[in-house]
Structures are given as structure tokens and as C-alpha cells.
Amino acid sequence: MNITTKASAGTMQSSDLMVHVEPADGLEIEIESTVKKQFEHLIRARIEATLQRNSVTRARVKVTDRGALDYAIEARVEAALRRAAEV
């Protein structure tokens, strides 16, 4: 999947995230979470897959998190790189 314009996805409700995704020369992941300390590293792990999943090898996802389960981070992902590829 090619990022060529910015795009975002979700709300900052309690238990949601919001994710900006935009063009970059590589993969960079940028994340502030209520929970950052204890779950960094698995939200993480969650943005990867699905970046993998979507076979994006370049753009800058910056992600704002309020507690989110793993599907909606999924979803919310998904949704800001489709919004944000050229279709």
C-alpha cells in the first residue's frame, strides 16, 4: 500500500485511539498512550502487523491512545492508511 496524503482515524474517548498516518522516506512510529509504561510494547507490536498486514514499508503513523483494545487499534489503523493510500 503507497501512503500519499495524510489521512486520520478515530476519536479521544476513553477506551479509543487516533491515528494520523502521512508520506515518509521510511516507517516511523510515534505513540502516547494513558498506558504507555505497561502496554507500549504490544501496541506497538499491534501497529506493525497491521502496517505488515497492509504491506506499508513507509510513512509516519503517530497514534494517540486512551486505553484501546487490540481490535480497535486494528481497525483504526487499517482505516487511516486506506484513507491515506492512493486508491
Contents of the next structure:
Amino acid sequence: MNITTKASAGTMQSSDLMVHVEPADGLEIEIESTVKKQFEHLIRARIEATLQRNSVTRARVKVTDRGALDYAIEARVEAALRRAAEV
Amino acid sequence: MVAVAVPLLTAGERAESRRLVESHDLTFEDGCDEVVGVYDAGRLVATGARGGYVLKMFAIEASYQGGDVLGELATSLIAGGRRAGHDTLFVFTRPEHAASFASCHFRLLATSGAVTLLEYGPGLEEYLRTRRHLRREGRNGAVVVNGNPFTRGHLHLVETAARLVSTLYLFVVREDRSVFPFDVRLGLAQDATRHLSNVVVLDTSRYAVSAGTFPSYFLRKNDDKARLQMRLDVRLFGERLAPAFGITERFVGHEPYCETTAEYNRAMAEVLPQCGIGLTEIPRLEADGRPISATTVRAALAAGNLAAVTGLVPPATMVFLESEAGRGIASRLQSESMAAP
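Form predicted on its own already given; the form predicted in complex with the partner chain follows:
Full complex below, order starting with the chain above.
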């Protein structure tokens, strides 16, 4: 999947996250989270897995999370990727 | 209740929003790009708006505060802002509401008195990151100019200041509300100061005198709101920009005419020392017994008197004024001054 444009998905509600995706030369992931201290590594792992499954190797992914669960993270990231890839 | 923010589009819906905003002792401003609201059982219980990259007029009924209503309003307005091309969004609010916005991942930029400014998005961090290579060691100073256009007065200020510090940062206001567009103003500042090896020219983005941080500057009104915003703007410079570039001195031209600028100088004199920054006021360069100002230059251009400008601007500005683009701006000034009563 090629990221060709900027796109977002998600909300700022509690237990949700917002994902902003844009084109980049490499893979950059930035995470802000209300539970960053405890769970940043797990959030990052989930994002990386979603990127890998969609064969995304070049993108800038910014996440602002308010305690979302795994499946929400996956769904939001995937939605943002699809919008940014203009499939 | 499931909070869903919807756009308020009709006159009736906007009137409801106005009532809610005014009931929170806020002023409803017309001309926003977007107004959104949250309804419960047919009643508007929360509202917020966006004008350009500034989010404003958040009002949430007391019994709905502390929940997800703010997140919903912010989500909707940020999405709209991004669709309009604004990756970073500002919000001006009262200090007691800063924590609520912070929990929605807004970052605090500065607080002064009764105003707090926060932003959502890459914003200041990105601005500083992309200008990190401009950072120089030493005792550095700063001058902020609009440069509309760049005059010998500006040059005098920069040359004087540059002699007093290791590196002088010349910030050019990015906000495009001036008759000379930003690209031209930046280019002229660069050309005019090229001979000064310790001057670094850069843009302010929106982190100095701009519509976002300081809209009253452009309104030419000298009320309390202006005072508050000036102090907020100076604090933002003193606490966020200056430390990033090792700036410990700010230089300004003495202001004999414009009351707004004079008030701004007073705000700097008051706030900058609190941030550990010195302020030096430098007397204006005069021509024919009168201080040189960009206002005088624009007035001469509006009068079609290009010859009168020669002594007031450096060669780079003169070359531009004689170019086709420069003549275009002069004729715009002329037609505007003729249209004015």
C-alpha cells in the first residue's frame, strides 16, 4: 500500500484514538497517549503490525490515544491508511 | 447520552449557539468557518467553532462538562480544520480550562493572565525541529519585523543590534495580512542584511506577532483584549522561541507614532525580564528630520511618488519597487487610497 496523501481516522473520545497518516520517505511513528507510560510499547507494536499487514513501508503515522483497546487501534490505523492510500 | 457533534448551519441553529456562548460570558464572533454543536433531546448543550486555524467559542452546559462532549467538539473541528489544510490548530481559552484541552492532546504554548493558548498538531515542535540547524552558540539577540516593506529604518535597527550580540535572529512575521506578501518581505529582509555575517533571517511561523497570537494588532484597537494578547504573545516569544535559539536580548525601534506598537513595546518591557530576556529600545533612523517607517514608504507609494521612497529604503527594496511586481503593489496602494474617503 502506497501512502499518497494525508488522511485521518478516529476521534478524541475517551477509549478511542486519532490517527493521522501522511507520506514520508521512511517509516515514522509518533505516539501521544494518556497511558503512554504503561502501554506505549504495546500501542507501537499494534501499529507496526497493522502497517506490516498492509505492506506500508513509507509513512508518517501520528497517534493521539486516550486509552483505546487493541482492536480500536488496529481499526483506526487501517482506516487512516486506506484513506491515505486513495485505494 | 451519546455525544455527536453536528455542524450548525442554519440561522436558527447559529442563534442557539450564540445564546449558549453568551450565557458563558463569552462573545459570539460572526464569520467563523465552522460552528458545531452537540444536542441532547433536541436541545443544544455544547458548541464550538473554528475560524481558519483557530478553534474558539467552546461552551458546554455545566451538567455535560467533564465527559466526552469536549472531545467530540474538538474531533469535529480538528477534522474540519485538517480538511481546510490546517494541520495545527490553536485554541485560546481560560487557564482553568487548559487541563481539559490537554487531556485531548492539546499542548500548552503560553499563559498570560486570563488567557491560555494551546495547540493541537505538530506545530511549535515541528517549527523548532526544522530550524534547529539555525541555532548558534553565544549571547544571541532577536529582532521581529513585519517589513512591509523593509526600510533603512529596519536595516539600522538590525545593524545596530547585530553589533551588540553574537548572533542576531531577524524574525519576519509570516502572517499574510500586509500589502507586501510574505515571500517578498522575507526576501527583502534577506537581501538587505546579506552583508551582515552574524544575522540569521527566519520566519515566525505563527509564533510571533500574527493573527493567531495577536489579532488586535491588525484591528488597531487598544482595549483590554489587545493588552492581554500582547502579553500572551510576548510570553510565547520569551518562554518558547527565545530559549530554543539562545536569545537573551530583544531589540525594538523606539515608537513615537503608533500607539499599538508603543503599547506592544511596553508589554515587552514588562514581560521579557520575567523570562530572563533584556529589552533594548533603539532610536529610529531619521531622514529629513523624520523617523523612517514603512508607513511613510507606503504613503509615498500610494501618492505615486516613487522618488520620495529612494532615501527611505535599502537598494534591495528599491530594486523590487521598480520591478513589475513592485509596481503592481504600488498601483494597488494608489487605487486603495483613491477609494478611501
